[in-house]
Every structure is written in C-alpha cells, then in structure tokens.
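Here's a solo chain for you in structure tokens, the form predicted alone.
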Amino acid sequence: MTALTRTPRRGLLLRVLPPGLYAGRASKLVERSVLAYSRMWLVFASGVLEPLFYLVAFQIGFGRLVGDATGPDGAPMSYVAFVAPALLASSAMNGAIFDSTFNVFFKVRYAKTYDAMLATPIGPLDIAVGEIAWAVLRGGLYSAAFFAVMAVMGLVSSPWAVLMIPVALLIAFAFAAVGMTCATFLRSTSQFDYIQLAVVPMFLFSTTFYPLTVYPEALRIVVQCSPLYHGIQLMRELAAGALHPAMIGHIAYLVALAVLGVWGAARRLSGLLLR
C-alpha cells in the first residue's frame, strides 16, 4: 500500500505502509539504537553511577546517621537495606525517561529519523515498540548493574530478590511507553522542564526515602497514585521476601500505565508523521 504526503520544502515522499500501523519490524529500531549506542558507552556508564554514587553515600556516610526503618514484613531492616530497593526502581525509571524522551524529541523534531523509517515497511506502532524496548533495555542494564551492587554490598538476603530484575524491567517499560507518549507532545527543549516537574517529585515523594506512614492519610492516597510508588513497594517486598496478594495490585497498576503508553505513543505518532 503506497501513498503521496506532501511535506514543506521537500516536495512529494514516496511513503511505503505496511497493511497495518505494525509491520513486525520493531526489532530493527532496537538494532539501530544497538548500533548507534555501540561508541557511547560513557552515556551508559553516567546512568549506572549515578544510583550507585547514591547507594555508596548512605552506606558509608547518610545511613550511619539514621536507625533501622521498618521493612515491608513489620521487621527492622537497616536503612541502607530500606533505601536500596527503591533507588533500584528509581534506576529503572530514569533510564527509561531519559530515552523514551530526549531520544525521541529530536528525531521527531530535528532528526526527522521517522519520517526516513516511514519510507521503508514500518509502521508506528514499530516505532513505538521498538523505541519502548531499546529504553526498556537501557533500564534494564542500569537495574542489573545496579543490583550487582547490592548484592556485593551485602544488602541481598531474600532469594526472591533475584524478581528485582524482572520488576525493574516492568518498570521500565512503563516509564518509557508514557515518556515516549508525553514527548509527542513537547515543541521545544524548553518544555523538558515539565517531563522534570513530574520525575523529581516522584523520586523524592514515592517513598523512597521513608515510609508511608510519615504521611497524613489524606496525602497517602495521592502517592499511592505515583507509578514509581508501585515499583518501589514491589521492590522492597521482593527484597525483603514478604510476598502477598498485594503485589498483583502493584503489578497491573503498572502493566496498565504500560498498555496505555504504547497506545498512546502509536497513536500520537500515527498522527504527526502520517497527516
């Protein structure tokens, strides 16, 4: 199936379509990103110590100064062993933002890389999914690396912790489908401040820090809102080896936000590179 776009200052474009908005083709994003990615390791590097430089300082400094919290079971656990789940998840989520959102601003609104890729059989919704696995996977290297961490920190003692990682990934994932969706809709790097506006207090306020119970109960249900919440709690019950009925909660809580993001980008693309 085959159809003329016109487009400003470059004439007619030839625009091959797949019968449907998915060729099957994703997997050739997640290469292109491979190979584009292979020289810039430094940029994979910065995303693994940040979380690690954070773990360091409560370890030795920050975490000296504070006594036990209580974990999810009701036990006391160390801070250190409180605060590292949740910067695992927060890991996960910056990796996931930081790619499915600069990333994908600037080959929509400078690179014009979709446009080229439009050319050939693949559709949005290849796009989407391709883009959401390479920033999925980028998240995924930041989790594992991460919790190599832990683990020689000595702050693994469930042998349920080794979930983490699959967590991790769920995380990510519905971090970049939503960030892949609101970056359709910036116009200028200026408007990144608002993708930062909603980051910085999810990782401040998800209780990653401290427990929800320091909050009143009115404020509880509105960070009981937060997505990070959901992944931090998964953590933290997975690292401490209290399993309930709960985490299914958490887990289609995030599942959904991930459907929802992949939609939401296919569709938002669909419309700025097919019009």
The other form holds:
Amino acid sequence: MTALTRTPRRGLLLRVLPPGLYAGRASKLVERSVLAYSRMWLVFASGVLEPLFYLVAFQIGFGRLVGDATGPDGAPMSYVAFVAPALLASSAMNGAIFDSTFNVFFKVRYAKTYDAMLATPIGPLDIAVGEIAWAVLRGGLYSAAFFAVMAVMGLVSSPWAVLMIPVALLIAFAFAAVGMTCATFLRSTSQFDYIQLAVVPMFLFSTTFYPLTVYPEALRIVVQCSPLYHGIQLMRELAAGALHPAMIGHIAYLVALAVLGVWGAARRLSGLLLR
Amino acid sequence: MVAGSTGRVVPAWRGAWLRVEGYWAWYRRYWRSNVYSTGLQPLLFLLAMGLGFGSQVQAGPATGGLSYVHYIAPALLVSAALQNAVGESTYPVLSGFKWQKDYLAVTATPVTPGQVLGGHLIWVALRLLLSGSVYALVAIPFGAWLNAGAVLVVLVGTVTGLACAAPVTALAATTYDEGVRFNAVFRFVVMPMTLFAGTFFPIGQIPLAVRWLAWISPLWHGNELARGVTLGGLSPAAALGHLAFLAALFAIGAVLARRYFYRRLVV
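Mind sharing the form predicted in complex with its partner chain? What's above is the form predicted alone.
Below, the chain from earlier opens the complete complex, with every other chain and molecule after it.
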C-alpha cells in the first residue's frame, strides 16, 4: 500500500499527457515478462539459435552457389559477410514483431492481461512502453548472441561493428512499437496473415540477400522506402567500417517510426481497453 | 443437412465432410486474410530467392546445370506446403480444444472425434491443393516451370504437407499450454528443415556427419519427389521409397492423433 501513497515525480511530458494514461510503472510490465518467461527458457534458447542456423546455412550452402559480393565501400567481400549484417537487422525486426504482435494479441483478446492491469494503477502508456521495452530487451539479447557468432566466424572486420548492437536495439524498438499498434487492430488469428504480408516481403526484398543493383531503377526507390532497408544499410556499413553521412538519415527514419509506434500503441490501447 | 434428431451415428466419411463444410463456410468469409498462405508466400520466395538471389548464381553442377529459378521453384512449393500444413495443425487445433472449443461443441453432436480429425486432415489437404495450384499458376509468367510436371508437384506438396500435418496434429492434441511446444517445433524442426533439407542448395554440401538429419526430414523426400517429377532424374524405386517414407509418417501421425483426439474429447 505504501507504493500507492507515494506520488511519483513527473516530467513536463507526463504532466501534459491526458491523466491516467501514464502512471510511471512501465517497469512493472518488464518485471512481469521476466517472471513469465523465466519458465520458458526454451523460447529464448531457440531465438538465439535461429540466426545461427541461418549463418551456417549461408556459410555451407548459399555462399557456395555465388561468388564474392560487393561491400558498402566497394571492396569485394565473401557472400556470408555480405549477408550476415542484413540477417542481424532482419532478426531484430522479426523478433520484435513476433513479440509485439502474437503475444500482444493473445494478451488483449484471450488472456485479458491488460484488462487486469488497467484495473490497477497502470495506464495504457505504461503498457505500451513496458511491452515495447521488453521486446527491445529480448531483441538486444538475440543480437548480442548473433554478434558473438559473427565475431567467432570472422565476419567482423571493423571496431565500428560493435555499434551494430545498439542499431539492432533501435530496429527492434521501431518495429516493436509499430507492430504493437498493428496488433491492436487484429480480430482473429487468421489475420496474422496480414502481418506476414508486411514482414516477409520486407525481409525478402530489402536487399537482405542480394544488392540493390539487381532491381530495375523504378523498383529501387520502392525498396528504399522500406524501413528494414535502412536498418540493413546501417548494419552493413558498420560491419565493414564504411561510415557515411547518409547514416543519419537511416537513423532518423527508424527513430521517427519508433515515436509514431509508441504514440499509436498507447492511443489504440486506451481506445480498446478504457472505454 | 442435419443427420436427423434420432441420435443416429453419422456415417464415417459424412461426418468428416460435414466438418469440411464448416471450415469452408468460415473460409468463404475470411479467404482474403489468408491470401498470404494461399499461394502468395512461395511466390514471394520465388521472386526474392529464385530471381533476385538467383541472378547472382551461376548455373553449375550444384543446380544440376539448371538456372536457379528452375532449381528451386518445385522445392519452394513443397516447402511452403509443409509450413502451411504445420501452421494449420498447431494453433488452430489447440484452439479447437482450448479457446474456441469447436471440437467439444461438434463432438456433442453425433459427429465422433475421429471424424473431427478426419475433417481437419481433409481440410488441410484441400487448402494445400488450393495454395499449391495458385502458386503453380502464378509462377508460370515468371518462367518457373520447365514442363507440365508442375501439376504433379502440387500433388507432391500436398502429400508432403499431410505427412507432417498428421504427427503435428497429434502433438497439438496432447498440448494444453500454448507456451513453448509449438515454438520449439517451428524453430527446431520446421525452420532448420526449410534451410537444410535441399530446398535452396543440394544436401551434398552438408557435412556427411549431419547429412542424415536431412535424410530423415520429410521435406527432403518431398523435394526429391518434386524435382523428380519436373526436372527428371528420379528412378521409380527411389520415388517409391520417398513416397513410402511420407506415407508411413502420415500413418503413424494419424493413428496417434486419433488416439489422442478420443482421449481428449470422450469424457
């Protein structure tokens, strides 16, 4: 009870927000997830293993079908080294989307977890921030594991590559936020196809497996609109240590997406649950 | 359409087909949200891997001298069919028991648990035939097929999918908690199988010590059959062997699933 009587200190942003939207308890959701997932360690282990499967497949399989690829600095590099950073970006996206769509959907529609939470002094923005923070933490764990595997396989050639982990967190943040907003629109499990419909083409066509030059001119512009494309570019340039001014643009795109997603998720949740 | 109110037992196949009719009534309303799994998914992979990645691949001994798009087009159909079949047999089946409880509702009528299972498997087969045919048709303008053997690939995909649907349905019927199990199936079985069972590159590139894992995967048998019927080079004995493996997997899965359906639905 003491926790309820203590008034949390609030900054300017929180004071101008509509009352009841945010109670400063987002960390409680992360705590809940940690507790819930401590019994599901297998899910975590599998998430760490998945990118490893991919890297091995590219090392022994795909990589032997093609010659060298051209790196972001124009120098030739092995195909595995070309694909690995893109896979890191994609796995950050996939992990975040999975966590923030499937799990959020089940909590909203079936388990009614959020209804229960909103009956306590927790607001919809707490829920949005808490769930997204959890997705980002999880993404961070996976990308750290992936980065370690890349380093062991000798695919890291520059000290700048360490920055790939924070970039993976940014990608996870942006996609988790947008994914959570989208998940609130779903009504039945069959509609997860719509999520696949957005995620899989992005995964396949955002220059993950082959360079942008494969596409005709008109299509290149379309590909460059994809948020994952910007994530992949960032990763590739960092992995090769080829820094560009254009990186600021890539980062700005992802930050904008993240802000939009958090705003949308909080708005949708309060509309759905606080009627 | 109702089997009368006398408490008569519904004939075996009729009960299953009544279930299929139920699925169809649902599908007619919601097919739009299934466009992705109905043929679009393998097409996307064909565009990205067959044409995009394929543009980087030199036709050589690894692809049997074929262009990469011809090499992977049949295998992509089988791989997608398998993923669809597993997807349709995990959460939807658990949902029938646990969330929507339609299995419990249906078995409160003269329809038996065995017929519920039969209806599910028939429905999966129909979905696979539909999505395989859609993919086979839409892939034509992209130059994916060398000959009319594509029609047979649709059948191979359906058979391979069913061979996986039956055991996965059995697993779903013994699952009570949505937590970890299906995740493990997707991540430790389906995903590695998709990558390493000869869909994208020949399993000859896999070290011999772990190649047996590809041999026992249903997808590899399906891929061999699918390439055999479109690209040739498959002996009748090998074809029979692959078919026998898939049939055995289906039979074991179906028998187990039937047992678990009765155990869970007959109180």
